[in-house]
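Take a look at this one chain, the form predicted alone, written out in C-alpha cells.
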Amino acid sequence: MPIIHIDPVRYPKVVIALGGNALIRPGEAGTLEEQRRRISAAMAHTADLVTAGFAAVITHGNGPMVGQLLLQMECARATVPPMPLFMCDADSEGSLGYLIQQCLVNELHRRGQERGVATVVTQVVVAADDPAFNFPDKPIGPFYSEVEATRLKTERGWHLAEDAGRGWRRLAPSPRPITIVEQKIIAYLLDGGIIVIAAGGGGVPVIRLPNGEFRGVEAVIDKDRASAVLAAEIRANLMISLTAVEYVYADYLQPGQRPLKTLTAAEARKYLEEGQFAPGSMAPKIESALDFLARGGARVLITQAEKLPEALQGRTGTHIFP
C-alpha cells in the first residue's frame, strides 16, 4: 500500500497523543526544567503541524507526575490531608496542560503565529461495574517495604504488589473509557480555531450516579484509549500517537525485528491477536487505533515525536488504515 503524505485538506482535524517520553525520560529526576525542555522539543514539531493548517487536539500522559504527587502527599500526610487519586489526576492534568500550553504558544510565536491555546480539564466516564475495579493492575506512586505494604493494605484497603525486586507499589484499576464529558466544549473550541489540550493522563475518571450527577473514582485511564474515544467523538480524521519508537515492529527486540510501515485494521488486529505487541506498551496503542478506525477515523500514525515531519510526508512511521 503506498503511503500518501498527510495534509490538512485530506485530514483537517487531528488528535495528537504525546507519550510519557515526551515529558520525562528514564534516569531524569522530573524537575520543572527537565519537563519544560522535553515538552518544548515535542511542541516544536506540533507547532509545525499546526502552522501547516491542521486543527489539533493534544492529549498526553501523566504517569511520572502522578507518582510524584502521591509521594509528596505521603511525605506531608501528617500535616496536609491526602487527596484521592482522581484529584491527583486532575492536578496533573492542569499543571502539565499549563506547561504544554505555554511551550506551544512560545513555539508558535517564534514562527510568527499568534494562536489561542486552551487546556480543558477533562472528565472521562467509566462504568461503575467495569471488571477492572476488581483487578487493579496499574502500578502508581512510591515504593514501599513489605512491612509498609502490609500496613497500607490493612489501613487503607489498597491493593499492592511487589515490583521487580524494587519494593511494593500500589495498584490502581484502569477501567475502559466510555465517553468524554466535555466533548462538545472541546469540539466548539476546535471549530473556533483554538488548539485544545485535553484528556491529560487519560482524563479524570468519573462515574454517573443514578441521579445524573458525576462522581470521581479511584482509578487511572489509559491515555491512548481515552484519546481514541475523544478523537471519535469530535469526529477527527486522523490520530497521531507520538511514542519512543519510530515504527511499530513485528518481533520487537528479536533478531528478526522488522518495521511495520503500513497496516490495514485487519492486519493490525491479526498481529495483536498473535501477541506481537507488548501489554501496557504498544498493545494499548494498537487497540486504540483499531477502536478509532472502527468508529469512523480515517488514519492512525504511530512514530517518534522527532520523526513527525518526515512521517507526515509518508517517509517514516507506521500508518494504519481502515
Given for the second form:
Number of protein chains: 2
Amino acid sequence: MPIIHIDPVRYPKVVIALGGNALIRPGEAGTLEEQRRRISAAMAHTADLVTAGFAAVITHGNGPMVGQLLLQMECARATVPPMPLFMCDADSEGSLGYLIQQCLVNELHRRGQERGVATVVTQVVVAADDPAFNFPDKPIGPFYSEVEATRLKTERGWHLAEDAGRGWRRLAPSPRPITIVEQKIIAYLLDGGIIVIAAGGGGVPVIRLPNGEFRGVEAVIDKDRASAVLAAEIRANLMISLTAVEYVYADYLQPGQRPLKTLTAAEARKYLEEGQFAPGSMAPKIESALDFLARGGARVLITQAEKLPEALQGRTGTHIFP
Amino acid sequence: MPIIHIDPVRYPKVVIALGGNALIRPGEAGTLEEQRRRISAAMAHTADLVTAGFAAVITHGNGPMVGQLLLQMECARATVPPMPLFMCDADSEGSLGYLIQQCLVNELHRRGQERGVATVVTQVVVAADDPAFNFPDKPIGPFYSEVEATRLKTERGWHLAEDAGRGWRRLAPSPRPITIVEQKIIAYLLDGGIIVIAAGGGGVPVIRLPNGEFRGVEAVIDKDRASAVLAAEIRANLMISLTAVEYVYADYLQPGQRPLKTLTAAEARKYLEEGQFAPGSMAPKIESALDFLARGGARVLITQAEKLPEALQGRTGTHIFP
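Now that the form predicted alone has been shown, please provide the structure of the form predicted together with a further copy of the same chain.
Below: every chain and molecule of the assembly, starting with the one above.
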C-alpha cells in the first residue's frame, strides 16, 4: 500500500492524542514554563493541521500532573481532606485543557486564524463490574517506603506494589472505557468549526448506577483507549497518536529493530499477538488503533510530535489502515 | 411594578451564578460528599428551571477550593513547583465543573430529561494596566503568622494584610473582566440545547499581549462581574445570583433592616451610592446586576439557592429591572 499525502478532504475529522511526553519530559521539574514550551511546540503542528482544513479533537495524558497533585494532597492531608483520583483527573482536565487551548489559540492567531477552541470536561463510562477493579495494575502518584506502604494498605485499603527498586507505589484499576458521556456535545462543537480538547487523562471515570445516575469511581482510564472510543463515537476518520518514538518498531530495542511504516490492521494484530509491543506502552496504542479501525476509522498515524509535519506528508511515522 | 411569574418565553436565556455557599458552608470540612450534597440541591432547582424551558448557563465561585489547593501546594513546595493562581482557577473549573455537570445530568435524568451538559474551561480577558494590579485587595488562601508574612513578602513579592485578627493573608488583585474569550462557543452550545457551565471562579484571568497572544495573569476575577459580562455577551435575558441571603436588604443587620423585593436599576444604583451594600459581598453583585441591565439584560434575581423555586414564582427574592 503506497503512503499518500494525508488529505483533509479524505480524512476530514481527526482525533489527536498527545502523549505525556508532549507535555513534560523526564528530568524536567514540570514548571509551568516548561509545560507551556512543550505544549506550544505540539500546538504549532496542530495549528498547521487545523489551518490545512482538518476538524480536530485533541486528547492528552495527565500522569505527571496527577502525580504532583497526589503528592500535594498527601502532604496537606492533616488539614485538607484529600480528593479521590477521579477529582484529580477532573482538575487536570481544567488546567491542562486551559494551557492547551490557550497555546492553540495563540498559534492559530499567529497564522491569522481566529478559531474557537473549547476544552470540554469529559466523563467516560466504565463497567462497575469491569475485572480491572479486582486487579489494579496502573502505578500512580508518589513512591513510598515499605513501612509506609504497609500502613497505607491497612489504613486506606490501597493496593501497592514495589516498582523496579524505586519504592512502593499505589496501583489503580484501569477499566476499559465504554462510552463518552459528552460525545454528542463534542461532535456538535466540531460541526460548528470549533476545535475541541476532550477526554484529558483518559477522562473522568464514571459508572452508571442502577437508577441511571452517573458517579465517579477510583480508577484511571488509558488515554489511548478513551481516545479510540471517542474517535469512533464522533465518527472521526483519522486518529493520530503522538508519542516518544518516531515509528512503531518490530523487535524494539533488539538487534533486529526495524520501523513499521505501513501496516494493515491484520498485520498490526499479528505483531500484537506475537508480543512485539510493550504492555502499558505501545500495546494499548495498537489495541486502541485496532479498536478504532474496527469501528469505522479509516487511518491511524503513530509518531513523535516533532515529526508530525513530515508524517502528514507521508514521509515518516507508522500508518495503519483497515 | 408588579412581581410576575418568571416566564421562559419572556426570558429564554438565563445565567445562574452559584455563590460559594451553594458549594460549601462555613464549618464544613469540604469533603467531596459535602460538596456533592450542596451541589445536588442547587442542581435540583436548576434542573426544574431547565425542564421549564430556560436555556441556562451556570457560573460558580471557587474560593474554598482554591484555598485548599493553595494550602496543598504550599505544603509540598519543596518537591513540587507550586503553580500560579490562574492555574488553580483552571483546576477548579475542571473539578467543580465536573461535579456540577454530573449532578445536573443526574437531576435531569430523574426528571426524564436526557440533556447535554458541558463544562467549558473559560478564559476572561482583563486589562494589563487595570489599576487593581497596583492595589491587590482580595484575600486568598491560608492564614500566616506575622513572621511568615514578612518572609513571604520579601521572598515572593506577595502583598499580604492582616485579616480581622485571624492572621495574615495574601492579597490578589481583582481586575475588571472585559470580555469572555469563549463567549461564541458558549452561545453556540446554548443554541444547540446544551446547558453550559462556564466562567467558574470568575474564569481564568488572561491579558492580551501586544502581539495578540493570550497569557494567564496572577489575579482573581469576581465571579459576579464575570457572570454579568458573560450574560451580556451571550445576550441572556435573565441573570440569577444565588447567595447566602433570601433578599437584598436595605439597612442590612441594622435596626431598620428591610428586604428589597423589586427595584429598578435607578433605585438599586441609589442604594449602592448610599453605601447600603457591603463591599466585596453584596456591592459587586449589585454593580454586576446594573452592568448587565445597562447592556441589554431584562431582569436580575438575587436570592438563596433553596428559595429559587418560590423566587421563580415571584414570591420571594430581590428582582431588579432596567
